[in-house]
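Shown next as structure tokens: one chain only, the form predicted alone.
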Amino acid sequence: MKKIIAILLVAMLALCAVAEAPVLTMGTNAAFKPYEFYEGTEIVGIDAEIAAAICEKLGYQLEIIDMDFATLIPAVASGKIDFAMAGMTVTEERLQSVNFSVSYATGVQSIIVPVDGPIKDIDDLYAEGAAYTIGVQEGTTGDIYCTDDFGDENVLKFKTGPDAVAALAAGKIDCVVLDNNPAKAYIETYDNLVLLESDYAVEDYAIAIALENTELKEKIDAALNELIADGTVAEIILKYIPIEEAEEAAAE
């Protein structure tokens, strides 16, 4: 009997243990696949399951928050949430407001075109005269790219990268510039639509950081690096994208 009241205390001492974990709030986009997308009403994907597998490491609960894209910097910024990842890019006007972790993938920004429509390359983007519309996510590298090296007049920006891939095959604008593998997931369905084999910009995937939070830096940095070295982060990688693609896009 005191054997059984023993191990009923212990059960009892690890759920109040649970129960009393501080929790970190991740904000994200979950219209990124495989990054974060849903599955029922669950979040999942590399992101998602590479912040479980920090929090674990931590100590802390995992508590994810869907939010538009262009909405995560300033919520990061201004610690409505603890730490944002979506696929998310370091990028200098980004530093200005947060900070990043360690970079733990790496993506690559595509270009998705109509099959029979006149861009065949990227180069045909920089031609002399041409004035295509290019549609991006808000927000993302790819809006950010597109509209320094073609302007706000040729750029439309989009809530979501579906709803960007949706308006090239109804043939309301020209092509659409997004990360290579949710590209590749949203375009699935269209017979209509291709990515050029060409990339846009090959760019680093980190954690956004509050600027002021130097000590949560410091403890995702710590338990990162050592899911990567322990090779955990490219196992979750590897779940969720193909081999070939998948050590391209594990950090090194």
Contents of the next structure:
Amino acid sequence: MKKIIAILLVAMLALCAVAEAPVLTMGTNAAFKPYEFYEGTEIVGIDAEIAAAICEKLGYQLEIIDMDFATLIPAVASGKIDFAMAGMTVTEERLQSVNFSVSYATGVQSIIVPVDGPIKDIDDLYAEGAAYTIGVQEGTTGDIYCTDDFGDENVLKFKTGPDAVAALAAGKIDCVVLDNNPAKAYIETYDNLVLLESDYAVEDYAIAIALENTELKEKIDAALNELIADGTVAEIILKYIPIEEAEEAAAE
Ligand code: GLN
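With the form predicted alone in hand, show me what the form predicted in complex with glutamine looks like.
Below: every chain and molecule of the assembly, starting with the one above.
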């Protein structure tokens, strides 16, 4: 009996220790396969696993919150969430409102077109008199670059990348600009869509943290640097992306 009580006590203490670990809330947009997506009701993917590894190293519990991509930076800046990890590109403009960790992966903006459509190369978008309707995910770098290059009137903004891809497959728009790994993942279900060879932009993915939270940035950077150095980050990326593409996706 005493033994059972002792075991129960140990088990309760262990449970309390877990429950007492402080929580870090991560905002993401879970429609960005293979970085974040749903498996049943759980958000999984490269970012979810790297975040879990960081939190484990730092002694935090991780809570992931699914949000619209465009609301992530304001949520970090206002302290509503502790950090955002969403295949998020480091840009000068975002650096005005948040800090970024060291980069853990490389992203490429690429262009999805209908197999037998008129756009065969990125240059076709810039051709004299061209006025294609380009689908993007609202608030992403694809949205920002396309709006700058082709004007607001030629850019249709969707809440998620898969929504934009579905509109393209249905013939409602002429192309979609999206990060290459999600683009590859989301065109898989449509045999009338293809990815152009030419890349629109190459970018660094990093974790966004509030400007004033320098302590958390330092902790996250330290953990992330260790996870990059010991091969954990590369291993996680390889789990979700085939080897030849993983080399491209790994941060330099
Ligand atoms: N890398 C792009 C950006 O940061 C898109 C990210 C995303 O859609 N989750 O804007």
